[in-house]
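This document starts with one chain, in the form predicted alone, laid out as structure tokens.
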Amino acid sequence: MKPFQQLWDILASVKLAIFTLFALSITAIIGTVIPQGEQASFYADKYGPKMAQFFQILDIPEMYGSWWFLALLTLLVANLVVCSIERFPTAWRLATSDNLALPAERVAKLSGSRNWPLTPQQAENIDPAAILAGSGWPAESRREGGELRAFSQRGRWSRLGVYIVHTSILVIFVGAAVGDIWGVKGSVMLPEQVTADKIFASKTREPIDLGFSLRCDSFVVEFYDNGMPKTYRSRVTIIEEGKEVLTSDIEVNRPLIYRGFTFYQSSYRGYQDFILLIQGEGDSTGGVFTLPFQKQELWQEKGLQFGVVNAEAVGQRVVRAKLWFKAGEAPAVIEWFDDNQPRLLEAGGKQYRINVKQMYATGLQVAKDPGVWIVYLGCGLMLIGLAMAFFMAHHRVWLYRSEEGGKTLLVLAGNSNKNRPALAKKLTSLEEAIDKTLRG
């Protein structure tokens, strides 16, 4: 039994709590400097093969999987379960006594206590409860032999604070922990006028089935003049059992949500085909056609033939596109087109509205999460529990009537957990009723 009980005070030790914490901080800067999830080449490239048959020794690559991280969690779960059982009864027991079985002579050994001798009078006519209850303080009263005690209190529950930050602590990582087993985190690389219904996990790569389609219908990135990436926006459609139930933007830092999927705006990859779009003069719809490069394509309904002969880029992303556009069996007309900038094009006495833009891939990030509102539920209670524990105080206040030595005295004495300078400055104003009440 003597080494359980060792074993138990060493989990419910404050020291191995600072110790298991300065440790999970020390290791989540680990984890925040060095990449996490690369190749193995390239750990040797950056830190040379010795320092990188190092990390995979301790899984530094994978550093938040790894057995001596979750050893880590696993010790602070102990540790808070073990210390709450070890101290939470005393708190509850603080929380929940009758202080009005606290006999007289201890009330008056309290720091702070003070007494008033009554006459006969005074001590007919005084209400320690009436007292507390008109200087704000709601009493209890009680009469025990000869005695009349009162008794009030204030924040009570906040010896329950720390608790329910450890609590806090557990649901966040069963949140966690839910995530991990049944959680989803993968991509798909979906290109314009795709649709999709699987995506890939991120470490196996196998195919997840999402349970609904998603299509790309369009793909726009804008760019600085130096030629870097400004902004990019990929406008996607849900379809569920053949019908379209929702169509959304999704951009870099608002991403879309469905079914407990969130789709995030992560990547895009450009092609050497086009997306060309065609509305005639007096149509109310046009057609949209993806066009390989330098690839005639037949609109036969309208009698169009059209294909892009050339193009301009600069890098890898194309800036103008030369179309090659014939209506029936007026001659061809051949113009340049701005990337992505519709215009009017006249062909065999017809006006075409008409925009030809390259062809993009989005690639989006997709995580679901099921225990994401368990960690939500936890860092509520994280943030109750730590307002309970620093911003509020356990004040207890007695104000007795009793007999010592033949004489009537009454009196008061305080006690707090904490914010003792608060508590003393409340006694202040009690004594100052007292004074008032006596004289009259």
Second form
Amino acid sequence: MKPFQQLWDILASVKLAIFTLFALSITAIIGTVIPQGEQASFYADKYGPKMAQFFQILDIPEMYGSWWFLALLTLLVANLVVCSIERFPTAWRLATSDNLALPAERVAKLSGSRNWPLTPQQAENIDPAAILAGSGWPAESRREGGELRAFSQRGRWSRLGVYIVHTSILVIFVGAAVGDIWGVKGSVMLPEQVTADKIFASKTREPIDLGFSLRCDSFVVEFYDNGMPKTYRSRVTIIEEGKEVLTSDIEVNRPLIYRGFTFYQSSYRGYQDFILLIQGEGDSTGGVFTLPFQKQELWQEKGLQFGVVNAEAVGQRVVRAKLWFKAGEAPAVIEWFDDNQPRLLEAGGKQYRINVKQMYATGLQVAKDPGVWIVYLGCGLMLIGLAMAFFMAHHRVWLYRSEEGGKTLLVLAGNSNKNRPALAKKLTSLEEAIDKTLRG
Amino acid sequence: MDSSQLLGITTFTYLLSALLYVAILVFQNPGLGRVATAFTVIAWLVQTVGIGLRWLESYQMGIGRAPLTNMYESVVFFAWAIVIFYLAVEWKFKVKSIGAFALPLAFFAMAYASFSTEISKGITPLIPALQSNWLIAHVVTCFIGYAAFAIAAALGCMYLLKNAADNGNSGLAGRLPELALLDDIIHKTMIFGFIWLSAGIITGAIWANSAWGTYWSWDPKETWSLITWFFYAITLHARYTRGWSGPRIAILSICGLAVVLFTYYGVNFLLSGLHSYGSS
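Given the form predicted alone, corresponding form predicted together with its partner chain:
Zooming out: every chain and molecule, the one shown earlier first.
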């Protein structure tokens, strides 16, 4: 049993906590200096083959998931658990103890205690609980032999604040573990007008079935006048068993949540192809076409032919495209269209509402993390625990009528686990209240 | 009058405030105390109006965003938070000599914001990642924490100065508060900062989750904020359970500010990562 006891003592010690936190801080720096998650060749190029090999042995390229970093975190968890098991019972006892059981002579010995001799008549009439209550200390009272004991306390649960904080860290770890085990992290690159029912896992690139389909209806980038990106917006439609059940926009900071999966706007890609929307005057529905650059397309039932013959781009972004458009046997119309700015076009004696836009693919991050609410619960607990531990103090006040050497005394004392000056102030005002009561 | 003029004025009024507080200390003129406090309150109000005006101007420009989104604005807000936090400490503990150490920090921050050529003062619109209601919660919580840590470090300097003086009760050192009081205020401000830093990291995590789908990704900024959190956690444990106090805690309060400043400033320039908005 002895080695076990020694191990237990080490795990219960604050020294270990300080060591672990220090070790975590120092090692965490490594990952902020050496880029994480790169290819092996990256490290060989940057740090030389010998160093790169050393990195691989120590899992430096993925250090926050390495065995030794996880071991340090495990040590922290073990330390938190053992240390709390060791110390919590004492805190619980102090928070829930029967303070009226404290004998009068112990109360009189508490630091800062004060007593008042009572006349027989005062002794007869005095009600310590009422005095405390009158000064804002709601009190419980009890007769103990000839003694009349009253006690009041504030903030007794603050004693548990530290343990709530420690527990909150464990809760956060549990939430992270739940997310790691049962969660899904993936992504999908979805070109406009394309439907997908699978995403790809971030780590393994393995396909993951969504259980429904997702179609990208459109993707747009909006810019501010100064050229900075303003909005990345994907319009997507969810399709279940062939039925469109939901159409929604996804923007950065405005993800779409469906069946436990959350879809985040994360990247995009521009193509050399174009998306063309055509709606003839008086037609109830229009047509959507994907046009490769400089390739002619045909919409047979309407007798339309069209193609993008030229385009202007800023970098990879097309700003306008030149459309060749022929309705029936009428001569072809060729006109420039600003990217994604729908307008009317006349061809063959009929008006068409036309929108030409560059084709994009939207890059969506997809996450399913059943642990995230556990993590948030832990975060909430941590803030509550910190506030309790630091801003509240356990103040206890005793007021006893007791007998000592044939005389009757009124004894007042207080105790606080911290912030003693604040309690001292409150005791002073209590003393004044008692003086006043005794004077009559 | 526009916001940049008001904020420019603030730089100099904070300098004057700092000098007034130093004057109280040097000339032992208690009459100056009220003047210094009143002047600092006014300077802080001017800065508040300046920040508010900058917010308003962003709406007039059709951008409409909180003035908390780039390095310039964050440094200005840092100074603002330092001053209001200092005023709260002065009011609670009735000690004015702290101002001689705290106000210079606010002045240096404002001077850096106003005169540095590295950071842009323009009101620029927000890129999509920053368009979130969590932005205000995250920046405000972090900087209240940072301000508290800055004040703790200022108090740490006072402690070490008084402690190092041959006779802590005479001369300039004698006009500094008692060591026990300094120690107490350092501890309390550190705790206060620790809670707000925790809230700052949490709001950041929630924001990251709503923008990127992951609440923690070991990005350098995130990692350094955690290192900062560990640093103060170690300090608080050393005090509670190993009885560290006095000079040791004073030194740690100064080291702590160095870690905070690296997290806030150094990471943006020396390390690369997702959190690069603050650097421009």
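Residue numbers count along the first chain shown, from 1. Only the largest set of C-alpha atoms that superpose within 1.5 Å between the two forms is called the rigid core. All values derive from a computational prediction rather than experimental measurement.
When two forms of a protein are overlaid on their rigid core, residues whose CA moves 2 Å or more are considered shifted, and residue 225 is one of them between these two forms.
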